[in-house]
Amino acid sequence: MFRRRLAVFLAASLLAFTPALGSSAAPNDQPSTYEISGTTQPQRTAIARMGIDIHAVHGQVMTVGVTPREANLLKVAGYRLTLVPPPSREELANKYHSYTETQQAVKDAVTKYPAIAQASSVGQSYEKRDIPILRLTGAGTGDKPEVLFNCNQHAREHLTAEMCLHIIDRYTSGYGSDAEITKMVDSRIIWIIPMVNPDGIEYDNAGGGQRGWRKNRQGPGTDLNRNWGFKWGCCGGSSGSTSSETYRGTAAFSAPETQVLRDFVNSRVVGGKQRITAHIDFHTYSELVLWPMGYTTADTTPEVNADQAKTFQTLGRNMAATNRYTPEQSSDLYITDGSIIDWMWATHKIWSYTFEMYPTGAAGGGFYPPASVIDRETARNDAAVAMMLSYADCVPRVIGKTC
């Protein structure tokens, strides 16, 4: 056991003076995926230091893709791995969407429901790709709240397209015709961005097979979840290392994503006021339901007080309680900078939260989960997204407080 601290001790401490794993392997140094059992927040964080790509944190389960340098690295390091074997593709072909097809379902949903639904591009992709968002709102008048839903940052985390789609579906096509639907849609403004990063899912779905491709296609690409202007780069919670999965950049928004995202953002401040109020950014996978701060492990900040980290905590453990994933601060994980999360709600004040979705680990498919899962895995967030909308009016009433 003395052993095994003194390797990990040291292991973390060379950090600061060598450079991400990943700028010096071999072309042909393919990864494998493995599972790291029984790690803590303070390993799991100089594992993501080392240039890891982390694919998904379950409970003390790390999941990580490693070439076989980066593998006998941790061995060193004292971490035991487990192999996961890759999973069947069989039924992944022409089941998830497309960029190409999940414009036309956007389109779609404009045609069919032309009522509430109203569609246009955020902006384009580093390669000139649109990138669309649907707008939904239906009869009510007044004051609306604003939510926004945003899906696919990561590109190989394809799931989470479905998700913003589902939600298109289900609240359109429910419309009218269920109550509480009706209701939200007629008193809300829903914004919904399936595909943030269309350049990195076309790159992955390239020749028809999966390339595990994470970032943007922006040079080396860009981690568009470590590109945000808040803490950018401020704690060890992303790369500088170009060949890293977590590389933030050259500057914050240096990508384009994340650039014309942020100013969609900006441009919902009307009077003074920023009317986006919820906000939920999907990825895959761990199951788990994050929340701000990702820059440190402090539950309050200068910018999280205690009655807001309350608010954050319940609000996030409830939906939590609906979809059986697993709550906790974004930062119990490992340190981020960066991140989606941070930035909305310390230049906003939008409540905000990271939905990891399916599966747990690798066994369940990880990035590349069986269609088959599709339709559950996205329904069993119909509960939460419902609650998160039911809240947008005032999100600390969630903790018996006023607005």
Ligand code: 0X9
The other form holds:
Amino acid sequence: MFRRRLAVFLAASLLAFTPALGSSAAPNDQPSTYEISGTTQPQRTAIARMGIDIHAVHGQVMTVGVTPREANLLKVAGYRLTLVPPPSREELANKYHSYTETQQAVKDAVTKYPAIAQASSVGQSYEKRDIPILRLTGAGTGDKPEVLFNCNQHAREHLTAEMCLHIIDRYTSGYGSDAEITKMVDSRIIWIIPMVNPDGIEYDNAGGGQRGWRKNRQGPGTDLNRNWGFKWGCCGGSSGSTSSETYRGTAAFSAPETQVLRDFVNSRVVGGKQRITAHIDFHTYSELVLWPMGYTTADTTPEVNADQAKTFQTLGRNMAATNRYTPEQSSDLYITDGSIIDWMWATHKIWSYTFEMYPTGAAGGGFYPPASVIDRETARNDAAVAMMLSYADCVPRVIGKTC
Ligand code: 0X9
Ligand code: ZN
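To complete the pair, please output the form predicted together with the named molecule; the form predicted alone was given just before.
Let us now look at the entire complex, which starts with that chain.
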């Protein structure tokens, strides 16, 4: 164990002191996908700190995208790597929505269901693309609890935009015919942001697509899910190195995309009260339901008391029972700091979850599953989404508490 730790340390130092490869990188320095079995949380956190691009963690199996050089360093560190063959080009068959198609889908929902749907822009991305948001609510007055769903902070996680578009479709087309949907739309305000990172998505789709791009497109790219302003960069759960896939940016909220989303959430404080009570941030892949905090492995923290931890766990497990994902505290994966859910909870006491969608590993297509799975894998979350909405009036009700 110690020898392995030492080896990890040496490997990490080697990586840290090897100059970043620029555009002159050798053609064989392209990343490939590997699986590493039998990993523990400290090992995964160490691997994350090495700057390795982590694609997924399912149980103890970790899926990583690494260059030949990084693969060697991991091997030197004592890890056994299994190569996962890349998906065939045919599997690209495009039913996934581009940014423009997503914008159009949001507009179409308003055209078709003007009584319940309104569209606007949260603000603009670094490259000045509007970030569309849909507001859904039906009959019924008074204070309605609000629920936010956002997708695609990470560019290559294309299935997530489909998830948000599926929620839009379901909660518009089912209104008036499906009793549960009608009740939720009438009694809640539902906010849906299908693409938080449009620049990254457009870049990932360019030139044949499947470029594996994760970050936004500001300079070297910032990992939006490390740029949020609660304990930003505190705990070794993000990187200060611009070339890293988890580069946290120059400051908390240095990315326009996190700024505008933050401002939107702040704007939902009305009369001193945050109207949004519940939130899901969709990612791929690993099939997980994750809750705060991500910056520490402690279950209770200054931000999360025992009842709150129990509430997060209980609702998280109940939702995971419906989609057969694995429920866990987000830091059980690996430590992250500056993530959206830590901020949502710590700043606004919004019951905030990260869902990691299909697949569990690279075998299902990794970040690029065939479009044939979209319907099945988005519908898989219908019951969990409904459950989140149904508890939005008082989430602690899930553990028998009143609000
Ligand atoms: O690392 C992330 O941002 C998320 N995984 S992904 O593979 N989609 O990039 C997980 C975030 C989990 N949240 C925390 N650990 N706080
Ligand atoms: Zn992600």
